[in-house]
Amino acid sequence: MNDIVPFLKQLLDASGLSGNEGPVQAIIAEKWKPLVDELAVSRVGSLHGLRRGTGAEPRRRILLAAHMDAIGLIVSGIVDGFLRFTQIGGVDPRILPGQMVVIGGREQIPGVIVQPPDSLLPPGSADRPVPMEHLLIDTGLEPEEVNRLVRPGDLVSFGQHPIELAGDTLAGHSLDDRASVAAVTACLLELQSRVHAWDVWAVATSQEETSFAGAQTSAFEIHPDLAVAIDVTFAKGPGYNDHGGFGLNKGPTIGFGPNIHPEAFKALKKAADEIEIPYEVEAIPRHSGTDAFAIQVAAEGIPSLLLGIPLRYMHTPVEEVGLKDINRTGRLLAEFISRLQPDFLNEISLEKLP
């Protein structure tokens, strides 16, 4: 297997917050350029990439969708040169206090989220996690430099390089979800060397932290015959160490439930258990909370499967995840694809089922 991390550590150090993903498109268009036979952006901002099969005309289709948006912050007003922001996504505010962002204004603009002493705080505020509206943004500068540079609605990225981490294991912001980008992309090096039926679609989505409004609009458009949903899900970890965590390097999860179509998850995990790459099932009662559910409820319904890839420290500027996860869930999505033959939906039909 190719070595992901260079690409995965460069996709981190990009911004490219839901809705304004444009810097990591053009890293992951430029990756992918080579790989596929034709590139193409939605009109919502998700990357297309078509990598033909080798079955006779009308070609069956797989999309594989990863999202490529990152959660994060927006400045909301300027006071004496101290920046207040909210969030883009879902962001917890607890972990907020000491980071290091970056400020898409004019300028590309170094900054620290602070917080005021608990003397200045309203009262019951001492002693406890500082609500996002009383922290602010120091940048160092003047302020009437700041009100040259800043404006309202400017974006606000997290400012942390990635690091590794001994256990062959990565930290940094916007592994939710660009491991699972780099997961697409070590498949799509490794159907360099196989021969697939099937036409592959390898969509990196946009403004899933708000919206699923890639997921929906590509696949709509791609109308597949199958879909792939790959993102995070939660490790075990610190406080997370029952049935709802999964492993750290121990092979990605393939989720089960309402999302899912239960025959082509038969076919997965098959492939999975054949080629000896270790998988956890993971349970999905509901909505996945993931891209999953809007491919599969786009046009008359796409049958869906999902793997995740786990991951500590969800939404936080050291989200971590197990290297050796991304490139198992890139063997397996190649071999699984590998396997597709024209016939394939009839195999799973739901009409076949009790």
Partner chain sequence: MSPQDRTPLAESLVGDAQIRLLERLSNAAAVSGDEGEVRRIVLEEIRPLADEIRVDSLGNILAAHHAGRENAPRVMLAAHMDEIGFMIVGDDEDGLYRFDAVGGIDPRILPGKAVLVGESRIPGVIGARPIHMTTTEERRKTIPLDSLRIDLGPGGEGKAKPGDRAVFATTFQRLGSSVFGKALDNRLGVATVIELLRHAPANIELLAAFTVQEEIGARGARVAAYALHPDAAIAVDSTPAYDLPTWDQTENALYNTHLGAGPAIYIADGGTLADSRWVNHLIAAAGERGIPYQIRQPGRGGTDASAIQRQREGVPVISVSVPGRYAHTPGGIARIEDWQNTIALLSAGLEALPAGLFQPAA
Given for the second form:
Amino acid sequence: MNDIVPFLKQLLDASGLSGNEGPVQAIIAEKWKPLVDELAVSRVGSLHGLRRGTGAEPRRRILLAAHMDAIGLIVSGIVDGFLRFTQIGGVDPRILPGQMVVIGGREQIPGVIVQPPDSLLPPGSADRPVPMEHLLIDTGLEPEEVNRLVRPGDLVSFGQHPIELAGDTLAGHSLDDRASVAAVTACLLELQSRVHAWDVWAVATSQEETSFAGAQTSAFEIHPDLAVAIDVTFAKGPGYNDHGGFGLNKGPTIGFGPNIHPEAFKALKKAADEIEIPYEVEAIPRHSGTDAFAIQVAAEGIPSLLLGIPLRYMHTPVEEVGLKDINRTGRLLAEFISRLQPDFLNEISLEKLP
Amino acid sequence: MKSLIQRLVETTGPSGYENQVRDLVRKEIENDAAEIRVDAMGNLIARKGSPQPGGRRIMLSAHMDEIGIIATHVDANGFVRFTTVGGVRPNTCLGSRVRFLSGVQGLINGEKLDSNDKVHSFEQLFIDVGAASRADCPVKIGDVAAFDRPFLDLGNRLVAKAMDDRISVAVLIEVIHQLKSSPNDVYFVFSTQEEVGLRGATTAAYGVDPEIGFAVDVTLSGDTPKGIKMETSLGKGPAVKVRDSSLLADPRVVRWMIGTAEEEHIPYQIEILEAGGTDARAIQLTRMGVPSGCVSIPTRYIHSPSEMVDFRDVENAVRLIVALLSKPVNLE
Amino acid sequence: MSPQDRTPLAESLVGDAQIRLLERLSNAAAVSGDEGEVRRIVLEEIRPLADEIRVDSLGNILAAHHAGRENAPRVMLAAHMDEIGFMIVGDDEDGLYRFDAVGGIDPRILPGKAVLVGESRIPGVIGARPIHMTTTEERRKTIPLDSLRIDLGPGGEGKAKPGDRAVFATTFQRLGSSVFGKALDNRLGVATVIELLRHAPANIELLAAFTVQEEIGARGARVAAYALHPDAAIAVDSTPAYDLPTWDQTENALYNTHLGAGPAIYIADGGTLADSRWVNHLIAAAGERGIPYQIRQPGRGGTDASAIQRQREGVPVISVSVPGRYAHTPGGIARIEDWQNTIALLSAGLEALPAGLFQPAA
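Return the structure block for the form predicted together with the partner chain; the form predicted on its own was the one displayed.
The complete assembly is shown below, putting the previous chain first.
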């Protein structure tokens, strides 16, 4: 069941910072092509795959949204052959020194983020985290070469290659949220041998990390009757053991809260219970911080669900995720989809009016 | 002896660059020593005495080197940045003058500080040698300098840079001159690189392989306004070290020194130093271990460009050491 | 001699074979006290090059290449094999391990890095609290080492044990005219001494010491120098190049060395004042052969030279280093040209060594 791993690794090594998802989008399109009936790219760069259902037309539509964009950095200046940079998406500067990166300008150029010695930093810098404005990227190239190959605005991706860890886990950058793209892909694979009444719109959304632009616009364009956002959530682990957090590789989470449709939630939970997929309910009192937040309020409003894949060290280049959880998420989605009957929306209506 | 002291303290010899001092010492003692050699670390080792039954191989060590500075960078406008050689403090640098081995002289000053209450860090200090540009500057990276201050004779009290430890070098030279005969095999070591970690004495002691050793060095004095609390004072005699931060003097050596001073009616003081270290530590830990101690010259303002000693302490140190070496030694 | 005339000499010393050797050395793990992996590579390389080889009780490799004449000066070249890294000190279960640093590591560079643990190089990561859970105030504080863990994954329970070493999981690569990798401090020095054994001059008895435990106090070099009892010694190491722009664009006066400016000759560091005869001799040799060099800024830090200098009756020492950026981090950068010139300078200096240079003055 772990044949999704090579694909996921391929995703992780592809660049695709928010707003510039092209390279990763191409890899997903290639993988989805045989699994869907139609494939298209939205105006803001989301990838839409349609797998038609068997129900009578007009068929109901479910949207599965997993974002393919990644956090990263962007070159903001060049000084003596060193690159200054700022962030795209939320990056804690404390994880940056010593990090391998790839600068994607006219060529793919490897480099390393360096923390200048305290003596070259403002007084009082010793032993304190160095803010991003003072960090530099060194490409090892001579200054003239750097000036020729790099310019401000070039995007910088993390260079950490995926690492398979013990106990069916994988570490790497951009597992947020390409782990979910893999889960959606696993669902599509599973659906190949199943019958489903509804149309399934698998969407790899763009620009989640910055503005949810992809999810919002795709939801509007596809206009689904039901949507499931799949995103990573916080796993328990070093640095995060106290308050929230879910077991790594112990099952996905099913989100619950104001972004989530409460009746659809029950149906999803029921599916998980019946096929004995372990899960935890993730209570989200406000903004879920996921595509579900944007999708719920697209057009006249869309019943939305959220599946979470627990992940350690979010927004670092060594994010760690459980491979079983990815497969479980895919299987749960496929099960849920194949259970959807044409009148499902009646089942979940919040008030049964006479 | 005052003229010898003056010549010694006015010579430039920071750690690792003791050659001018070494040449001066060699000239002073070459007619009075049985044998003189220079080892790989630049220590000058002079032997004297005619070993008799009961005589011991004794090593004395006084270090030739002084603290100083070393150039790390010459900037576009010809200012020289530097770091220290040995225990230099920033607050004694500001306004000081320095002399490079090449003879080039300059002064130390610093960047403007936020507040007059602050002290410069070494990174904020620079040397101005009167140059206007990097090209014009006669100093290059790695050039070494010592502080530059003339000798001052105040009668009993003598003032100079590098009293630490040229005053002891003068004492050993004078001992070599005065020691007519000794039943011991005495090795006078004029050591190098003491200020950066007793490096010269370490290898000299290995080479000499003594049975007893002692250093001759300066120690602090507790007789200045609101100064450190310490029993030693200027003018009350040389100090017999009992401890410092790096050494517990061998009690047998301490008894030998005190006993000799009392027999000879030489004034002495007991030194309990809560800081510092001398060549005695290096000697003590050599090979299988050496009973070691130290005869100290009480000194005010150590590691400043104006260190002060009392000449009577110096003369009494010479008397004490001559007395120590003139008889067979029986440590007990 | 024009710069064009110089290049061939240096280039002939570092070719693809040398880069490949450096790559193997850089990728190998040898945390201080556990240098076996690098030691085995070195032994394999030098077996055909040295006349005598032994490994002492601390793990130093002591090799000799005999001189082609009698009474040749015995010159020791020391390069430390060890690198900074980590040791597992506690098992928190579930594949999480407490660890401590071996050698000088700035805790600010640890979060978010991949590591390899133990002899079987088990992959692990050092994570960090998700930025979403941190406060602005918290992000201004360094994450202390004792709150970090090495995470082998939930199935990693029992796979590591206290005492296991770990290194950064960095893969060596070429970056244009530079090389990038972990532990270039001091695999550059190790590779340099191997090359010098390959080109050993006949006028000296070359005593190569590949030392252990430099990063925790030059402990290997100490016993190596006692055992070899050389007439003179050179520590061959890699020294930091802090040749980065300053935050306010003022002149950088604290660069230590510059990349591309040639081998760094030491005059003074925190542990050693170099023997001035060595300094003058190497500068003269560089001048004669037109080999670029730089004087490392006098300052703190130290090399095996400090331990070697103090053995027995003292040894005239100097350090010569290949400049390298970002030592003691997951990955450093050095210029191939600097490495070539380091080999060239040492080679020239040894060939031209006057027999009596270090004979004690009478």
